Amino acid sequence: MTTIESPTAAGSGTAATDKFKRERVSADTSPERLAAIAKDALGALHKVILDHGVTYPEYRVFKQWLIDVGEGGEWPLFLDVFIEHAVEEVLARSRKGTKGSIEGPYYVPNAPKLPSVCTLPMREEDKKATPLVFTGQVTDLDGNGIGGAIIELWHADEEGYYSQFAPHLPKWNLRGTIVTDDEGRYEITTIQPAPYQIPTDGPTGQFIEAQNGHPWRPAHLHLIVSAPGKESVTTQLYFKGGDWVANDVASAVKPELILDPQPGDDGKNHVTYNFALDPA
């Protein structure tokens, strides 16, 4: 009998933080722009403090909470859940193709490369879940298929766990890098993921609990779709009628990103979704 060791906030946070630190990103932001952003950000926070009459005990609790988030490695989790969707909305203003969504903290690059018709790596236990056949085409904005486009796909299992962030799962479980055929088409067999709670045993969970919130994300597929000469799109696809679709803790659901799988004669659920990429 297999004993499942549930991922903790500290474990998931450390993994996400270590991954992000290895990337060492930068931005071409001028001092003048940074000064303007910093001034408005601090001004907005000052206004909240003054409007709500924040007390010194509340301020000290806030300071301690900020320290706890950092020491627990939870900044990627907290920022991706509560902040990233607003940054993604800014990006969406310049795009005409497929709607994007947040990447989240559980992306891992270099998943195994798979052909256009494939099955994601999965355990025997995963095969007991509801099978999902996910088909579609990657095109440009005029509807022309893009051969050799790349679809990076990852998602949680039936219990809401992600590989590389849950100790009991194989490294590349339910993760793959799919290469479309000459017409940009793909057919991916996987399973329908479950809704899941973000880790709640750390300061992010305390933040949610203190305001009587909930920590749930609706079931979803994560995707990054890219091709030479095109802008890549990072997005998530959700499931019609699923729990928490209308009340996602990460505020990342968009109507254009909701799938409606239908049962087929083969006992599997089938759904089609196409991706249109903007020119680079």
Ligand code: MBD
The other form holds:
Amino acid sequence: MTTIESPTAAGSGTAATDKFKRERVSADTSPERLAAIAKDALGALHKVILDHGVTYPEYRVFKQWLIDVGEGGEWPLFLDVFIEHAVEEVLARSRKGTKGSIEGPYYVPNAPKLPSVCTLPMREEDKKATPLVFTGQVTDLDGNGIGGAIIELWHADEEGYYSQFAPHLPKWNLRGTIVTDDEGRYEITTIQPAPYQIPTDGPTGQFIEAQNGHPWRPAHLHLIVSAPGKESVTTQLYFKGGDWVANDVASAVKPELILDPQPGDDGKNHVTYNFALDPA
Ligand code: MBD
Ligand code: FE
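Show the other one: the form predicted together with this ligand, since we just had the form predicted alone.
Shown next: the complete complex, the earlier chain at its head.
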């Protein structure tokens, strides 16, 4: 019998924070714009405090919790679950192509390159899950195929764990950078992922449990699709009828992003989904 080490909030939180800290972030926000945003953000919080009659004990618990989130390395997790969807909504206002969704905390760039017809790297154990054959084409907004478009794909395994954020998994498990063919087409074989549970042993889990909420995201595929001269799209795909599709803790499901794979004679699930990219 094998036992797997269950990833803890501390484990995955710290890994997500370490990854984020290695990225260089900047924004060209003017002092005037920052002042306006800061004023409204603090004003919104002040209003909540006054409307709900928040007490000193509650204020102190809040302060302690904020400290815990930072010390536990869970800011990437908490922010991507509860805040990122609103930022994505702003981005979506200016886009016409395939709908985007949040990136979440577990993207890792530079996954191994794979040809247009490929199988994602997976463990022997993963082969017990239902195989999923994902076909389609990357096009521009007029439906013209884009040869050599890039699909970065990453997702959780059949137990809900992401490689590089769970110590028992090989580095690039269920991650790949797929290069489409001359017409933008691809046929990617992977497995059906499981729903993802926010780690319940850390401050993000405490926050959810203390209000009797649920810590689940529906099973999903993460993708970033890109091509020269096109705006890349960061998105997720979900599975029709799956648990938590209608009540994702991260509020990141859109009706246009729900797949309905059909079982084939080969024992694999098959689905087609095409991506249309906006001009850059
Ligand atoms: C995930 O897998 C995810 O996609 C998000 C947004 C947050 C936590 C875990
Ligand atoms: Fe995810």
